[in-house]
Amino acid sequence: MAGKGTVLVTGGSGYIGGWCVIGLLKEGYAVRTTVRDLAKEPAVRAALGKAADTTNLSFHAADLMSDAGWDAATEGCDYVLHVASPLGVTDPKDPDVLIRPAREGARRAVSAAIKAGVKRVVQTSSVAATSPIEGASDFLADETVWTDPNAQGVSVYAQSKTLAERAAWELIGEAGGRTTLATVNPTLVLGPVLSGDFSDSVQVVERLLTGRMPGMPRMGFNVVDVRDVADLHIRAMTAPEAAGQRLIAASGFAWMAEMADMLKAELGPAAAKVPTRKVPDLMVRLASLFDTDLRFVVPRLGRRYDFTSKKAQELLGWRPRPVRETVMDCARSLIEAGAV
């Protein structure tokens, strides 16, 4: 066993989920992470691999919608990261496909985590529980926020995030006992990938490389890396005073245009596909009528939706990298995977 203590991740096999494993291993710490299928295993190990040494990284089988194996898998950890949830781009025909996982997941992994008397669980949560409502002016928002899942608008992503961190809340403030839970809320994450299975999120970038995107909408996002996600996990995960707060991981804001720049910029021919032109709103407004994918696009045309993470990097002394950093690192590692 490794010296720090045991931490279960759930959901090792995803963008967050893995880089915390990896951070965590590097800081010295016994791992365990679950998959749903134990089969995934060797490719899961071969790619977290890459980035550290997994020698004291071992598997469990658990599923968000099934209780067997969480028991086992928390068993004698001294913390909890709770990582592993749906992620939804567009808005699923029936909203229990996103919001039962994340809720229900979110109850099994804290109540097992309390069961086995963990130090403290660190839940994934997102901006997209700390929003006002979509389709708002311009803002700046931080922890103190709360999305109302009830509002119209509000996406099932959204509604699925934010249920399911009240669930995670709950549960800790009816157990009173010694388990502590803190929240990170990411913006988009972004940043390396490992493999050519990556996460939704960077299909930003990736439509982008592979001229998908065949022009820019005046779009923007709140970006953070990867890797500044997994570190601030680990740092809520063990800091006295990080026990009960909600903690925003995010950057700096940045306009698709703006990141279609730092691509020609530094890539040169590798980015010949990379659109410059700009589509006016009203035609992404009408490609939406037809395009699904388009239709989250709308609310946000022309509107700076930001987040601060002031309270990190005061109460924790967490320090993002540079957007330009991560959205050249994720450009790259998307073609070294040869992704694009």
Ligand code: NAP
Second form
Amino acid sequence: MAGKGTVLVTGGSGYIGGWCVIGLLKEGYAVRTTVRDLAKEPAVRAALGKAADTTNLSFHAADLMSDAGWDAATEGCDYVLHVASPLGVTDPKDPDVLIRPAREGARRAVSAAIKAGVKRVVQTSSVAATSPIEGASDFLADETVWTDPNAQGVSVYAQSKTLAERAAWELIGEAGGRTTLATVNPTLVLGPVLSGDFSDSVQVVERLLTGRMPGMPRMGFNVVDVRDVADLHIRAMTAPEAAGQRLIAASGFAWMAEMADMLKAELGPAAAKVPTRKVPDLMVRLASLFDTDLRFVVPRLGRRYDFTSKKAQELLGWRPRPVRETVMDCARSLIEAGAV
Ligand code: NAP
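Form predicted alone done, so how does the form predicted in complex with the ligand look?
Entire complex below, previous chain first.
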């Protein structure tokens, strides 16, 4: 048995969950992970096994939408990293498709953790839960900002993450026991993928490499590396000073055109399809009338919506790697996985 204790990571089949499992195994923890369907175990174990010895990894079945399995998965654990939650780039017709698994899943995972008496839960939230109302001006937000889930124009995904995070803080506050909570709120997560089955966030690089994006809108994101996000979860799990803290995981802001330039400069022929053309705002606005995927792009055109991770850096000594390294490692891993 691993000597440092036992950690449950929900959603080890996912991008961030997978890298959290790898980080914990490397640090000597015994790790359990939940998947909806245990038939996924061989594929997930094989993918994680590329980066860590998975001897001390076990699998439990649990769905965010059902009570079954959560107590058994959590009993005897020292810590819980609650990572599982559906991602949504576009708004589903029925908001509950995202909101229910996020909020009810958070309640199930955190309640089971409290019942099991774990020392700390680290919940993966998002900067979608720390955003001022998007408007005419740029912003630089920190952890003091809470997204208003009822404000006009807030995406269903942002509502789901805000409501799930609130649910977790409420449950921990009401329990008032030994279990403490910290949240990690990442920006756009990129970096190496472990297989061709990757998170929606990676589409930003995948679309550039495959030329699926014929040109670049004037849009940018703060980017953070998946390995650094996992590292922050693990620091937040044990550091006494992280108890009760929201921690933004952010590295640097990059415009799509800057990411395209990085790929072109470093990948040679593998970047042949990366677009060089910039798409005028007016064209994006017109296209969004027909393509609902573009509707979330329009309010962001030319805006620098940015986030600071000063708190995680000062409190926990966390150091995110530069965006360029993250984008390039993401691209190279997609090429290696045969995904582009
Ligand atoms: P991902 O690769 O799509 O992983 C999502 C994980 O959630 C998978 O393990 C998935 O399990 C699990 N899941 C989804 N619905 C579930 C359900 N009903 N019951 C049980 N498990 C369920 O996404 P990711 O990028 O790693 O995201 C993980 C977390 O990070 C999410 O909470 C997300 O909101 C947050 N986050 C992500 C980003 C980003 O840019 N990627 C940024 C900020 C925050 P299956 O394998 O069974 O589908």
